[in-house]
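Just one chain follows, in the form predicted alone, and it is written as structure tokens.
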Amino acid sequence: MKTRITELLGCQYPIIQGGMAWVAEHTLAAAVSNAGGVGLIAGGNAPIDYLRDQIRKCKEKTDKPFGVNIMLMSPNADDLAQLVIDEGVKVVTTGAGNPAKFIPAWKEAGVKVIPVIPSVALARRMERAGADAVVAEGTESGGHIGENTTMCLVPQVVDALEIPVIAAGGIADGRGMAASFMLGAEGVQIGTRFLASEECQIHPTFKELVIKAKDTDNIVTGRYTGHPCRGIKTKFAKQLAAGEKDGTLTPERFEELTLGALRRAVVDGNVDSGSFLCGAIAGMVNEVKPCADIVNEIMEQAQKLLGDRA
């Protein structure tokens, strides 16, 4: 399948793996890239030395294109922005802020810049700033979310921009990919489906929660802090939501309880105090498979559904 995204990124398939904090490390990124997509290493708040090592290890495992996701609200965003240039990373996705100040240097270094956006207004700003493409991410996504759904957001962003659009949020199979293409997207970003991949290094408890999740087993917490997050409906998540709703949990206390909660989920598998961030599509994810199998199944189904459009 050839689109402006495959041409832009030099990949076989227009599938990008989500840059999930604490999850998207070099093993997963390399596996997705070797499968024909584009894997991402999540920058998050990780130390620069660690991220440099992750990038170099990924290069050892794949000669295919891969990228780095930079969370712009991170205190080390400036250093990571320079690191991707120094290490010759060719793809950068960004979230949680405006990357405009970094784009000129990235473009000069030949880096393809793809901001993740939750609105048409921000998408337009990113195009004016020189972005090569955008990821239009609907509220169905795991982790930090906006309020607009993928079905509503993607076509509006497509209509507003000249650069290609990648759809994200609620996509786990070829049907979701085909639907995204019918809305005008030229690629998809997938996160939750890759949580249940053999190469994903998350705690086994996290994987088990994903594959056992039903359609109603996701929850959004943190709206009153200004940073809503979607995850699996554990007892801890329900306690957060209840405290948020009845006012017994102040925003400050909420932040205290959730500090480090993602690490406790990903690394420790701690269901009592961990935040298992995951998309609303988890109810469709029922089996752990290699990344190559996941990508191939998505592509085969999407191409069959799209027919001549593929």
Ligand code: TUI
Contents of the next structure:
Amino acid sequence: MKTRITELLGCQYPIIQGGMAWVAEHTLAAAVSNAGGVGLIAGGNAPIDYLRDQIRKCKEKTDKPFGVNIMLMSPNADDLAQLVIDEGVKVVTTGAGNPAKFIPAWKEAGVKVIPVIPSVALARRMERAGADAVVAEGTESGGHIGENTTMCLVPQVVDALEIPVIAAGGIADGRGMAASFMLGAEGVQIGTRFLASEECQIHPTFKELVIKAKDTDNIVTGRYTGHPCRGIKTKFAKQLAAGEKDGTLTPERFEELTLGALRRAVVDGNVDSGSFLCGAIAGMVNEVKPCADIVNEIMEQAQKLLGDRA
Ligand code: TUI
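Next up, the form predicted in complex with the ligand, please; the one we just looked at was the form predicted alone.
Entire complex below, previous chain first.
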């Protein structure tokens, strides 16, 4: 399948893996890139040495293009932004903030820049700042989210911009991909489906929670902190939501309880105090498979549905 995204990124299929903090390390990224998509390593809050090591290991596992996600709320964002240039990474996506100040240096170095945005206003700013494409991420996504849905956000961003748009949020199969293309997207970013991949290194408990999740088993917490996050509706997440609602949990205490909670989920599989961030589509993800199978099945189904449009 050829779109402006496959041409921009030099990949076979316009499928980008989500840059999930703590989750998206080199094994997953290389597997998605080797499957014909574009894998991403998440910078998250990681120190520079960790990310450098991950980039180098990914290069050993794939000769296909892969990228790095820079989480802009990270205290290390400036160093990580320079690291991707120094390591010759080809693609950068950004999340949780406005990357405008980094874009000139990335462009100068030939890095393809794809900010993840939750609104038309930010999408417009990113196009003016020189972004090559944007990921329009609906509130169905896992992790830190905006308010608008994929169905409403994607066509509005497509109408507002000249650069290509990648849809994200609630996409886990070929139907979601085909629907995104009908809205005008030229690529999809997929996170949750890859949580349940063989190459994904998260704790088995996390995979089990994704596989077992029903449509109603996800919840958004932390709206009152300014950083709403979607994840699996565990007992811990329900306690946070209840405390937020009835006022017994101050925003400060909420921040304390959730500090390090993503690590506790991904690394320790701790259901009592971990935050199992994932998208609302988890209810449809029922089986662990190799990334290559996931990508091939999505592409086959999407191409069948899109017919001549693919
Ligand atoms: O970034 C994400 N998803 C994430 S980041 C993350 S780590 C984290 N954990 C707790 C709190 C905050 C971060 C887990 N999941 N997706 C992309 C995304 N970007 N969603 C929303 C945004 C966003 C929000 C505000 C992008 C730009 C923005 O701009 C504000 C501004 O500066 O104008």
